[in-house]
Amino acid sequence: MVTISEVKTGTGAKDARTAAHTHIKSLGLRPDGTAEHVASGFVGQTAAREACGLIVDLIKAKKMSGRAVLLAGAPGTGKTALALAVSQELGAKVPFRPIVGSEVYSAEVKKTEALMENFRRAIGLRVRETKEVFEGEVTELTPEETENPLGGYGKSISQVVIGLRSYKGTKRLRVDPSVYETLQKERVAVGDIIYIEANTGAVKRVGRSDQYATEFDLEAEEYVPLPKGEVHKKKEIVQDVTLHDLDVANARPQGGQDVISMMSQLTKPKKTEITDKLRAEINKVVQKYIDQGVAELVPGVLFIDEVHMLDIECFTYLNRALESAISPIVILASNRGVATIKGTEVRSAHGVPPDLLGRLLIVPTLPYGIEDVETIIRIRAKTEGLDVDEPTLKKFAEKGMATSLRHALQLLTPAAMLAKVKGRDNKVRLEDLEECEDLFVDFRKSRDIVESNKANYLE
């Protein structure tokens, strides 16, 4: 006998993975654009958050395309959190592509190609298309068979009769046998709500008619209401794609459906470069669709963290890419002060060439004070479901100021594990932190150990 037990949901320990920036929900701005000191998971950095809020407004007004922003500050001052908050503010419909500077170095493709690929991933295209469709509940599904023209005992399907019903009427359709194959793939049965495109014959199963909702006590079906209007209607379909999706779709060779063709596709290299000529052709088609009002360009955000890892070739290419007619908003982040530009002997602020710095909107992030560090640790502990008392929080904050905020936050989870071992489930106390300090050292202590024991280490 199959046992079905109810899953109890409570306020106990969370099973969901808690990532580094799970607590960041938005920029935490008031309606007038000013930042609250503590809001939406953010603490402090009010000027930087207000600047990012203005950038979000410019992006929404489509006045930021082809421009770039640099988030500059010391490690652990919230640069990545600001970029993620910008993506939260923009919503799911605007493409947001986060990468790290070192990602462009690959043995498979050129650096500039990897950079351009990410540029194209960050540019969306919203295509609005009005299609003639037949939509309704399937009332009849009858394949009509004929004798196989090649002889033998088998029979082939000559056509399929489909009955569709909506609120305003019913229709019986005779469709091509190829549509029947699609119906079988979608597992369409009588009682399902489907729509069939008149021009292409594409079939989409929307769900099961809600009239069958009480048929079973337990089943994994999505029930949808009977479509309104006539069975045959015009329907506006909105599709969101990126320019990279279009590049890949046009660059991939169209092989056959037989076994040999499929096997040959598997043996081909996974990563292929897309030529500038192909991209230029796609840009022309996209521009034509925009001029006709069929499509709308949605410039997204390309976030390049650790931008100082790019070399002079990438920076030169980045300059050119920003000047192109179709380009996204680029947000760069660097934790370097005056550093050598990779691939040269020139030293520049943030490891970025001066000519590129001149065209950036630079948003500085400032170091946190001890009160802000304590607030951040309190928010993080709450996100992880931990109970940390005031003396321990203060000690964590002192540790964060003495070493780094990141190190203090890293100690939260092992301290919670030690508390659990001692029978204090999620109740972190001072002794747990002190034990963690004995077990784990910060980077400064590690450096001092290496300096004092140079003879014991390999050069």
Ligand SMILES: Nc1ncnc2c1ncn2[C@@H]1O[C@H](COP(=O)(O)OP(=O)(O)OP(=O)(O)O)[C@@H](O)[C@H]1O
The other form holds:
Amino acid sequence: MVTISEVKTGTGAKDARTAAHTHIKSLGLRPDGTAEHVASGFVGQTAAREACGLIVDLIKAKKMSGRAVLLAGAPGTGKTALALAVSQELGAKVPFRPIVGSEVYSAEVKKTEALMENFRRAIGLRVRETKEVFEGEVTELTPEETENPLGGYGKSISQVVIGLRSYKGTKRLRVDPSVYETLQKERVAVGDIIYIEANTGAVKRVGRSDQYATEFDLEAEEYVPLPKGEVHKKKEIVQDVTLHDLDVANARPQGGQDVISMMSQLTKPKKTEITDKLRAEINKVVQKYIDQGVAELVPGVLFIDEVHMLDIECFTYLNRALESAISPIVILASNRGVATIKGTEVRSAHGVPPDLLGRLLIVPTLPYGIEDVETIIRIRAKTEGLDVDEPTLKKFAEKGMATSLRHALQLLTPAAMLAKVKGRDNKVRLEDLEECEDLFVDFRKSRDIVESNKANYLE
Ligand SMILES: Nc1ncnc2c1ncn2[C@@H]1O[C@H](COP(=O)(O)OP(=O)(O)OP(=O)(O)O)[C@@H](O)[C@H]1O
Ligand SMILES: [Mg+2]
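Given the form predicted on its own above, produce the structure of the same protein in the form predicted in complex with the named molecule.
First the chain shown before, then all remaining chains and molecules of the complex.
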């Protein structure tokens, strides 16, 4: 049997990558799809934003699967920012899988295999199941201890009594110690709303009862109302999983069917265990679920940043994968002009082979004018909690025009550090920027230095 479970895969490394874009909240479009010049942290680049808005609409209408888009433009023109805004517009229910072209190269996994995995991470499946559950607010949680049956001094838990309360009634359940373990892992406490699946004993914490909403909350806690109806009932459970989750869950079926045991297995991923045969099997079952109306396919987005890092083999694979019946929308980004395709001697626009180029929708991103650069730096400074006065801001913008937007933005942090050292806390002034200019150079300057001192460097 194919097990279905929700697996949250870690995103640690990705968070670091998106940190530079935290000021961007969405594409900043009006309801009619036109872009405001400055909205939601986005500045200018209006045509590309509108194009992305259209793509979001197409994705939501499920008219984009198997299609691919290329964001093409010079460095620092907002390609990565656009893709992240698209993911925000799509919401949490549509899978969005961002990778960088170079990520597919590793010693452990074949590159086409790595691509395939990412494809499947970008395809969602919404499964609706009616399950028999016990749902309510936890009123009691009492483990009953006994002498350890294996002897020794320790005690072991023989049973757990859980009290659950819903709108219409209360119930005391006596459950297996294994359920207690999952309760502890989900950090269930009295006052939480949970449900326990009757067949599997899987526990899901829904949130904190809103009766406790006046408590001070340290972190984002979700408050939910007391469940309606009886404690023991049939409930429609909607789960969003990706095909990759299914692959993982079924590659290691040992040990429980609940979310928790899947998660614990994930901590030691061994990618090699998922075979094509297993995937084909899963596809078959998924197709059956879809035909039965139990599940619905949610094609998401695979975003491949710096796509020119892929080689010809990957591109060929990509072409083929886009043809297959279940495929996500693929968004590519490249800052190359005419460049050599990796693994060949052929030169082609954006470092992408012509046959793939032919099937792409290409969205160009254009260089910014000085006003836009200034606005972007202003927004970024505000996001980082910095107070930059007007003359300094102007100078930053000029610097951005002379070098690149990216370089100017990068100077914000060291400039703020210098300001702090000089006891001005977060007040960045002209002298800090000037000092930074002496300390750091951009790539062009660095290239000039290298060229004028050729003799001193190693070949
Ligand atoms: N139109 C914009 N509005 C607000 N911020 C922007 C805009 N364009 C770019 N930025 C910000 O400028 C920085 C550089 O942009 P980004 O990383 O998106 O460029 P890119 O086109 O992906 O460049 P590269 O080709 O080097 O990857 C980021 O911090 C990004 O959030
Ligand atoms: Mg980028």
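We call the rigid core whatever largest set of C-alpha positions still superposes within 1.5 Å between the two forms. Model, not experiment: these values are computed from the prediction. Numbering follows the first chain given and starts at 1.
key: Shift of residue 207 between these two forms at or above 2 Å (CA, core fit)   = Superposed on the core, residue 207 moves its C-alpha 2 Å or more between these two forms.
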